[in-house]
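Presented as structure tokens, the chain that follows is alone, the form predicted alone.
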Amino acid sequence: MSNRPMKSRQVNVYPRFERFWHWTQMALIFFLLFTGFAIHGLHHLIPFKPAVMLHTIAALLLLTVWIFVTFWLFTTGTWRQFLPRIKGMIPVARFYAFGVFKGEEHPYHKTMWRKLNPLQAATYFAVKWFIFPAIWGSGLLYLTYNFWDGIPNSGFWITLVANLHLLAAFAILSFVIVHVYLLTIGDGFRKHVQPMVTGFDDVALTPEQEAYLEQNEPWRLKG
């Protein structure tokens, strides 16, 4: 590895499929929250029965997307991006808690093989491996209640499943709120969102990585 300084370049780090599933997932999650709130009576913009039907359809679509995403993550090795690590987490957490309000520079610089900072990786890891499975499992149990309502204490279990589903939904809502908030700080909303639209983002490259991309994958470099 070269000891020469790393150079920041515009690199295509978000392929089309990743951008597709990100925006598709976002749209479906917002729609599920909207219909879910209608089901629980938090608004009356849509009647109960249509809300249940649309919520179920959207949930099955999102589950299908997640199945394809999981396959893609493991076949491409992208799942490694979401492995949490302790190193560097405290400076990043301190930046979001205090530094950003003092105009400090972000302590983490995106690299070719590590798009997520340590705090992002830990958060996405928790969401993808704990919260998403909780809402998948509880939702499917909820949907198939007619097949197991004959078991002892089924009323207790369906109440437990419903509360777990609701708790996971609020956890996802909290994640969405924090995620959107973080997009507004630092370099600004447009600067943060643009890479997930165009695919290109500022990445710190070693001279070897830059030379490799210029020789073998020039389409990934911009400018």
Given for the second form:
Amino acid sequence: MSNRPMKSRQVNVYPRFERFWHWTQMALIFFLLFTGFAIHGLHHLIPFKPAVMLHTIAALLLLTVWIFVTFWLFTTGTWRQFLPRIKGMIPVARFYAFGVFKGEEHPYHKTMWRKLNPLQAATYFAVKWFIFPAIWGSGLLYLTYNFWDGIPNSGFWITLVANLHLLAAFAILSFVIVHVYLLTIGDGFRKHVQPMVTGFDDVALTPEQEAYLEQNEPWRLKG
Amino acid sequence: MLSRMRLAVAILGFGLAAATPTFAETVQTGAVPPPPAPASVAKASVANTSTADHSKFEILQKAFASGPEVTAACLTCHTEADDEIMHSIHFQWSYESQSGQTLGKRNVINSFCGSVSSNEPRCTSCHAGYGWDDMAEAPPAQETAADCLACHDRTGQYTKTATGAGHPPLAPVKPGTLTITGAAAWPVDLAKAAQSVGMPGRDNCGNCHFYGGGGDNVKHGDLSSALYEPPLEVDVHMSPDGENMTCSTCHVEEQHQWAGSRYDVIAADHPDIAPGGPRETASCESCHSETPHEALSLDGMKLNDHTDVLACQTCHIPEFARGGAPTKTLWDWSTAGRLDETGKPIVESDWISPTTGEHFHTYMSKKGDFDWGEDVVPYYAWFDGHVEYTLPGQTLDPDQVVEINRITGDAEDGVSRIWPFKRMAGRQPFDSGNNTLVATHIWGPTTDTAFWTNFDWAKSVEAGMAAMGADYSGEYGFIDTQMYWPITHMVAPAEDAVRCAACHAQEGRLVGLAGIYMPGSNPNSIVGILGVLMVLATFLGVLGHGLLRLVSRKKGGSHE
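Follow the form predicted alone with the form predicted together with the partner chain, if you could.
What follows is the entire complex, opening with the chain shown before.
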């Protein structure tokens, strides 16, 4: 692939459903963090009981969105985008650690089937395979405590579940902070957010890919 | 105001002058007229399921000269009733508890009036029988010693005198006689009472149980005169505006044995509540089930999550001593006996009810210092239902606060739940030589040993211990005590239940109770702090990274 001339084109890489998913998820995650930290007692901007109710409703909504997303990821094959690869990770890591300060260009260029840079993919992999399952698993166990409170030492287990849930929430907040910050690197915040709004981003296309898109999916190309 | 009072006096005067002979009779005997029948009678708070009209029974259509005479008439039909009642705690005042102790009024010493021993005709005025005047003896055994009317009179005018070992005041009533509720006594019409009998109303139970400890709500905190006709917000079950239940609606009875005891509490009931299922316990769950909240709502599901660790009462009785009758929260006997300069007993009434503005005793030479509480937030503790008393003769640790009754339980035992309690603070005499609690001879107007007559603790303790037949070193002191009263009455409407945030907050109501995870109660837990640190570190890292980028860009490193 590398010995062929690549051409950068504006390609629709985030279809409508993916954008809807992303922004719904963002809103719900912020809401869950807000209500969740109220339940934990970190702030009192919303009283305890409405916080619990709204937290539960938001969680169930997000869970519903996720069920659709999972289905979508697997039927469209988009799940492959999130597979982590070691290859190319070190240059990206080196870039964030040093290169960025020297004004170097980001070493990764988006291709059709790799929207995410290796570090991004690895991060999302960790988020999707460890942190999200932790928050969902603990959250559902927390919510359904009624059904298993009869087990021995349920007081201990609920404490464990609750603390895992809490820790995962803090991890997600940390992720959000880094995620938003990284948008400011390189081409700037606006330029980075835009694709998730319009769907279009600069993608390096092989001549074959370009020809395919022009022939079969012209609506995915711009300009 | 004054003129209105004069007018009232004038009208009263006219009324007396124009009084009928019956009125004149009561004036002659110096007694007061009986109170009007309580509204609970008028409103028929007890469903009349009887197929017999007792006023039609000839045997009840005569003038009765005493309580036992009425009982004799009752027994002609209810042949087993005396046997049943005489085997009940109401008559025996003795109870074999699951913890293996013999409890009951006959055996325990509490932090209120102390002991029944040596104070019999006063304390046994509330005995469900007639003539028990010596605790050293078993209660009277003759069948007519059972008092049927105390529980079954439905006229509301049957009562017992405060010092008569269970007998009612009968004409002529000696002036100054009081009833068991502390009211000026009136002559009871026994025939009227006998012809009225029915299942007990709130008044029948309340006339004794609301006045434990010597006055309205003094002892329990959740049993007061407010429950005769409680407003809905005081008690949803017993309010005429609510379910209008009687005590025995929950305290179900079989052969004069009642469900529900604070000596052996069912801390967590797992009843079969299928329609037609047995109702043998006085627990909330026996009617409401273990998942009483709306199962199909988020709110209800979450609340049902709580029923394994919280007794229903913990949320649904937000405060006790509601409805205007305060409860005694502290009783310090050690200061009793202080007299004024003329040698007369002192009475101070410096506690003012926040709801009624009424004054309550804060010091009495006869009783010592008091404190009171109204709308009191309970003390909460894990409770497995077992209660162990510090019984007479048991050695206590004089350096510790003595727990008159110890409540046990924890989060892990599988039977305990968190219960609300009234925690009574006391300071009372003890045998400082043997380190035991002591019986005290308090009441005895004609003795030279009763404390209320002679204000001499040495004599009082010695006489009390002698009456109980207990070993006494001859040395007494005063010791701090604590006593726990499970709170289970005065259930508030659902909307007045304890708010989530009352517990789910730092320093919330359940602070310090081990074994439960309570979101919101400890935002600074280890995991909470770890999490905040993680977020903080991320934020600082990002900030540092950004700053470095800014600084390096100024050096001309930007690619833009």
